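As structure tokens, one chain now follows by itself in the form predicted on its own.
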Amino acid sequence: MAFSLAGKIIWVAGHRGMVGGAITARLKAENCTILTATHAELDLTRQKDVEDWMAVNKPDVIVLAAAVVGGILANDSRPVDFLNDNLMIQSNIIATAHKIGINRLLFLGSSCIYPRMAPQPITEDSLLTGPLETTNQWYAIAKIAGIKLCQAYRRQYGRDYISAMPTNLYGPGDNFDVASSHVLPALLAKAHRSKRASAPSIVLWGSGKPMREFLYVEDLAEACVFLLKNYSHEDPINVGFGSDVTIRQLAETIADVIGFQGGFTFDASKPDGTPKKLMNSARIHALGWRATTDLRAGIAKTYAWYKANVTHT
């Protein structure tokens, strides 16, 4: 399959985030009009909205990257916004997108979706095969929903669109606030602060045992080009990096990129969440896309933005 994106208008949704942001960028290399829209010009929630701003606006290709997103603590104390608000947002373009002739769409989802206990590293195959981490199972039960929400409309309608299952990703743009960010944006900004209070150690939540693969953001945002160009399938397909560490190795990569000169303890009333999570990535790998920026490059990278961006700490 080949697809060119020279000449079409395409709208990435949701590009104030981190990774529609990246996308966004990204797509600027390939001779197309980007269309965008702020939450203050359009909320994604609102059905007949949506409807008006994409009968107005016409894309021509949609990435939908907008999301509710956040770690295990966000998840797990707010799960209508995660379920409800991402259900909402989802079928709202989709939706639309069929209903004004759009037949284009790539749909973002998150490793998340596969069981707690899948076989690794998790094939797309795993979907539905077993129970889901509870932790973070409001936000996996949406996606799965907008991954069959495309399928449908391929099945029923002949649509083109499509799912990428990212595994976890980090970057620029990315939510650096402890309380609600993902696991390396938080032990980033924790790192940071305490080697400037030259605090003794930081505190990991649970064992520091599971083991998790990160994917640098702007790799994701060649992935999704890649994807648009090239891949035609209902089946969902996985973008990662190719390999995992444990939580404690990766806070000692911050650390070390920082300069962090302190220990780690462990909360061990805090969850653990997943124990392993490693994506197989041999479905894209064999379409000819693999990432290429390494775990310590991307931390320092990230690093580098987040001194230059986020004036607060």
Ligand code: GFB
Contents of the next structure:
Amino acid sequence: MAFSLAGKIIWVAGHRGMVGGAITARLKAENCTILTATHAELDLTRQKDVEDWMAVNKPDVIVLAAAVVGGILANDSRPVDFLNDNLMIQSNIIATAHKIGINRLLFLGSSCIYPRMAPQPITEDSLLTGPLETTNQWYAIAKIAGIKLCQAYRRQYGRDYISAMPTNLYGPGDNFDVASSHVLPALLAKAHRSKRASAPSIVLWGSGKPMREFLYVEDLAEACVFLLKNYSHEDPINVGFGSDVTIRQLAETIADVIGFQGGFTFDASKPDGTPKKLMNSARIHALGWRATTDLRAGIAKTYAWYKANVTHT
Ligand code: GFB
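Okay, that was the form predicted on its own. Show me the form predicted together with the named molecule next.
In what comes next, the whole complex appears, and the chain from above leads the way.
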């Protein structure tokens, strides 16, 4: 299957976010027209507004990267936002896409859709085979509903809607607010500030023992364009880096890149979350895509962006 993006009008929903921003930047290399809408122009949780905007702008292709996202604590403490807002955003866009005859859509999910204790590395077939990790069950349920909605439109109406499941992402444009962010930007910001203040140590949440797989967001953007051109199936497809590290190893790598020479302490009052979620990306590898940015290089690029753009620290 080869789908051409040439001459197409492509709407990147969520272009202000890290993922949507990277996909928008990558699409500029394609011979297509890119559509975006800011939150002030379009509130994606309002169905009528989404219908009106899409009827006027009529994209040929949609990349659905808009979502309420955050780290383990944000997920755990704002369940309504992660469940309800995400359900509304994705349902409004997917249902309207079908209603006005848009035949190609890429929905972005997350590795947290898979069961907490799924056999590792996690294959796409693990979906709905066991209980979810409780800290992000709200987000996971919303994302599973999005996958199922894409599958449903394929089955009932023959729509060519696909779903990609990225592993934990990081890169330029990430959220560096340590209260709500994911681990990598949080530790990068903490190490940067502690180095400046010559602080003796930084605090890691949980035990530092959970394992996570990290993919640089520009690699994900490359994968998304690749999948838009080459993938058409109702099964979600994993997009991973290929190996994982402990949170402690991640902290050591970040400290090394930044030049923070202090130590680490552990806050056991914060959750560890799932012990390990390494994805099996054999399907996308077989199609011809592979991640190219290793963790250290990706952290260095992200840190350069952080220093140039995050001015409040
Ligand atoms: O990235 P993270 O917030 O989310 O946390 P998840 C990963 C691991 O890093 C957990 C630990 O074990 C955290 O306890 N950690 C250590 C920290 N220090 C910190 C810190 O300063 N900040 C943060 N945030 N974590 C998310 C889901 O799960 O993964 C989302 O909640 C989404 O819904 C995302 O699926 C990809 O990897 O545990």
